[in-house]
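The form predicted in complex with the partner chain is given below as one chain in structure tokens.
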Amino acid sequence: MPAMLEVEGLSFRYPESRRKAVSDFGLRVEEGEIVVLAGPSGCGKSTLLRAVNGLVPHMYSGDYSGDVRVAGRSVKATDMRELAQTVGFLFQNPENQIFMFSVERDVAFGLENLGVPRPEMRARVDEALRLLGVEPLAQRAPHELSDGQKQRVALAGVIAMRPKLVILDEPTSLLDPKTASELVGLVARLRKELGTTFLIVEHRLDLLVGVADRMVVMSEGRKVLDGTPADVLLGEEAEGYGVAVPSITRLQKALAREGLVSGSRVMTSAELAAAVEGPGGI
């Protein structure tokens, strides 16, 4: 059986850049896997989301090589109208995605340009409202929404299309943190009700850490690192690659090296305060 994202080999370089955006790419993430990709500016991770929803080689030319397959299609050879029935994707800023006079219209636009059924786009678009906690909201003008409510709906918008595999780029940027979490706390649902695939890209790991099966380091344009958030996070070489270790997982490296707390998971606050104050602790 394909897996839901299969990258083989794959290199792009744009016509006006002399070095490759992304080199010698490999990567593969099965159905109901969330997977963060993590990684400095400018190392191919935008490049490497637009390979997925098919931008990359549909809108930006340049020299392709290499394979992106999603759900067994491959990207290159399916046209951007079918892929967006598989893939869907959600913007740092939700301002790019919605605009539309009511949240409902909105969330519906994308199944009205694919020519749903009116009974069918009814029942999608309740369904996208309920699984978002927007339903109250079905009414309002989108710009009347605080950020956290619009990017809810945006992601809304994209849920609606029943979408197999998600590409999240920065979504938690411009929220607050507790909205931001909320938002994650949503991904983690929408996997278990949907079994919908998540590829993110994020930069506040912190959030993201009890959420995650897997996480995708890149550095110029090539994977460097694929683990398990405590295989990335506690190992030696992610802060060289410029990985936000968060704050509380650099101490626990640092007194795991010590031997003052051992495990193999990343903990939280109160995790870490217990076990530097429990047995064989100070």
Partner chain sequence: MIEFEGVSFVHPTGVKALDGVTLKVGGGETVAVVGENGAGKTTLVKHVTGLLKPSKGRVLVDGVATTATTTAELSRKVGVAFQNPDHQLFSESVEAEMAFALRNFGFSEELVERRVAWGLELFGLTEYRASSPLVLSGGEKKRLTLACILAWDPQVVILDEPTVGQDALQKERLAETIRMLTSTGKTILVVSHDIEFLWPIQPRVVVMKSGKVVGDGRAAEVMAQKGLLESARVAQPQLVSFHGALRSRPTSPFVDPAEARRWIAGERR
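Taking the form predicted in complex with the partner chain as the starting point, write out the structure of the form predicted alone.
Partners and other molecules omitted; one chain follows.
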């Protein structure tokens, strides 16, 4: 049975560049997994996302080799319109994908473009509004909403398309800590309720350690680390590749080296405090 996402030997170089943005990259993501993609700016994350949702090579031309398959279908051999029904994409800034006069119309926009029958469209829009908790905003104008509300509405528009794989490109970058945590909670709930697979690019890794199944680190277009959040963040290599390991995790690593706390999984700040204050702690 094919994985939800299979990337095999992917290499891509933009016409204006001398070096490859992605080089001999391989990745397998199973259905229902939440995989976080990390690495410094310029390491190839954005190009990889474009290759997964079809912008590379359909919209961005260049030297392309290897293959990307979503739900068993080769991305380079599949029309963008068809891909949009399998792969959803949430931009870093929701303003880039919210432009209708009401929240309800915005969530329905993609479905209208696909010619989905009205009764089905109504049901799918209502479901997405409910899942994202924005039903009370249905008749509001998007420009009246907060950043967090806009992000929820944009994600509702993606979910209404019922994609099997959703890509989130730094979804918390414009959000305050509370709203960012709520968005991550929504991701976990959507995975549980719909079985959605997520590929997430995010720098605030502390928000995702509790929900991510794996973290993949890129450097200079290549995959250099791939494992559980504990494998990656509690190991000794991640920071050398420019990964912003959360400060609380760096403290946990230091305490684990002294045998004061466990180093088998990534702890939250509350868990770490309880560990060091409990029996046998500091």
